[in-house]
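Take a look at this single chain in structure tokens; it is the form predicted alone.
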Amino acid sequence: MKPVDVSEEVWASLLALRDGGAGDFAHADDPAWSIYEPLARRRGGSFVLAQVGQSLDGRVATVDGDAAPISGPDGFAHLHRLRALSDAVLVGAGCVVADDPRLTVREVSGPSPVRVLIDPSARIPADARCLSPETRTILVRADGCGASTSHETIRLPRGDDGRLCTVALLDALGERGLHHILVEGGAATIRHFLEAGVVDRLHVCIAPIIIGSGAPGLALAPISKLSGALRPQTRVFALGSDTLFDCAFDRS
């Protein structure tokens, strides 16, 4: 397992890379560089990284919905680095209703991403913290949803399964110059992106606690045979308080 220590020099180089710089290949052998470089480097086209912070037994909340704190301080800082390197952070309405996240960058230096809230039926309350004016926010609504809003809005048709198409959403974000997307939650939203085959990287950040029961971090559809399991290429890193599984998927 590779230990990770994000130095100020490496982080500054990653932020420069995010802003279109060439990057400093002197850091190529640094574990921190290898974790964050795929998200920081702008290569053209979309790049989707999904992230989940969970317990040793795969839970993100108790049966009563208590979700804080699961990640330790290093896992929390890791999440904020991912936000700082992304064009946009995306969450579903259920995540907002349950956790009321701010979705801004506070634990590390760097810009806050555009907040993209998938809210087909206008479930997100008007006083949600992620609707604050401090950062650009985009609501994603289903065609036919008549709820009014002053926020920038993307409208998409529902598919036969009632969901909004993830590919159409990524296309709409790309038209707005948002190509590097962090899918932060909740479990259903991450599931939809994984099942659509549009995730390049999945970060599973595990905290050393055991909850025993409660909401799962990855709520994928059940399979009957292991031959149907997802088998990404995986590397493991010691973040300090948490352990990171960096999972790479082949979208070709």
Ligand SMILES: NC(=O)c1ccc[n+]([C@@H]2O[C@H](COP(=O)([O-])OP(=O)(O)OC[C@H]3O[C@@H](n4cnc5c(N)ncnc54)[C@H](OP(=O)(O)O)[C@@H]3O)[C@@H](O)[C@H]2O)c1
The other form holds:
Amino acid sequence: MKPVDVSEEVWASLLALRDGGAGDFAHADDPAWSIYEPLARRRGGSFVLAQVGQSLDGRVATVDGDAAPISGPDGFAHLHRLRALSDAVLVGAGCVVADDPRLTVREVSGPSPVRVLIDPSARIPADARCLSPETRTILVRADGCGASTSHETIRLPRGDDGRLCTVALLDALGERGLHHILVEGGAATIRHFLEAGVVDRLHVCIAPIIIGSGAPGLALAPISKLSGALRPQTRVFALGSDTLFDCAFDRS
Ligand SMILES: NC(=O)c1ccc[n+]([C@@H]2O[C@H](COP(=O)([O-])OP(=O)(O)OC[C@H]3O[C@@H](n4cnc5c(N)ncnc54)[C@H](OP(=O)(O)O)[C@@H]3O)[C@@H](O)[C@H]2O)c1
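Switching conditions: you have the form predicted alone, so give me the form predicted in complex with the ligand.
Below is the entire complex, every chain and molecule, led by the chain shown above.
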């Protein structure tokens, strides 16, 4: 397992890469560079990274919904680095209602991404912290659902399964110049992206606590045979307080 120390020099190079710079190849062997470079480098297409911060037993909250803090300080800083390198951070309505996150960058230097909230039925309360005016926020709603709002809104039709099409959503974000997307949860939202086959990387950040019950970090459709399990190419990094599993999927 590779230990990770994100030096100020490497972080500054990653932020420059995010802003369209060429990138400093002197860092190519640095573990921190290898974790963040795929998200930071703009290659002209979309890039989707899903992240979950969970316990050793794969939970993100207790049965009563207590969800903070699961990640340790290094896992939390990792999440904020992912936000800073993304064009947009995307969450589902369940996450907003449960946790009332701000979705801004506060633990590291760098810009806060555009916030994208999938709220098909308009159940996110108007006083949610992620609707604050400090950062651009886009609501994603189902056609015909919810009163009009002053917030920028993408409207999509529901499919036969009731879902909004993830590929159509990525296209709509791309039309707005948002190509590198951090899918921050929760489990249902990550599931929709994984099932659509549009996830490039999945970061599973594990904190050394055992909850024993409660909401899972990932919840995919049941399979009966292990041959049906996802088997991404995976690297493991010691972040300090947390352990990162960096999983790469082939989107082709
Ligand atoms: N530790 C972590 O990394 C982390 C991060 C985020 C959240 N969480 C935890 O995750 C839990 C919430 O997760 P969750 O799975 O219940 O909810 P969620 O994924 O945050 O939100 C699910 C809801 O978002 C909407 N949605 C998302 N994608 C959609 C699509 N493609 N089409 C239609 N609707 C879509 C639906 O809203 P409607 O129901 O309104 O139709 C859906 O029910 C909380 O316990 C929270 O603490 C943990």
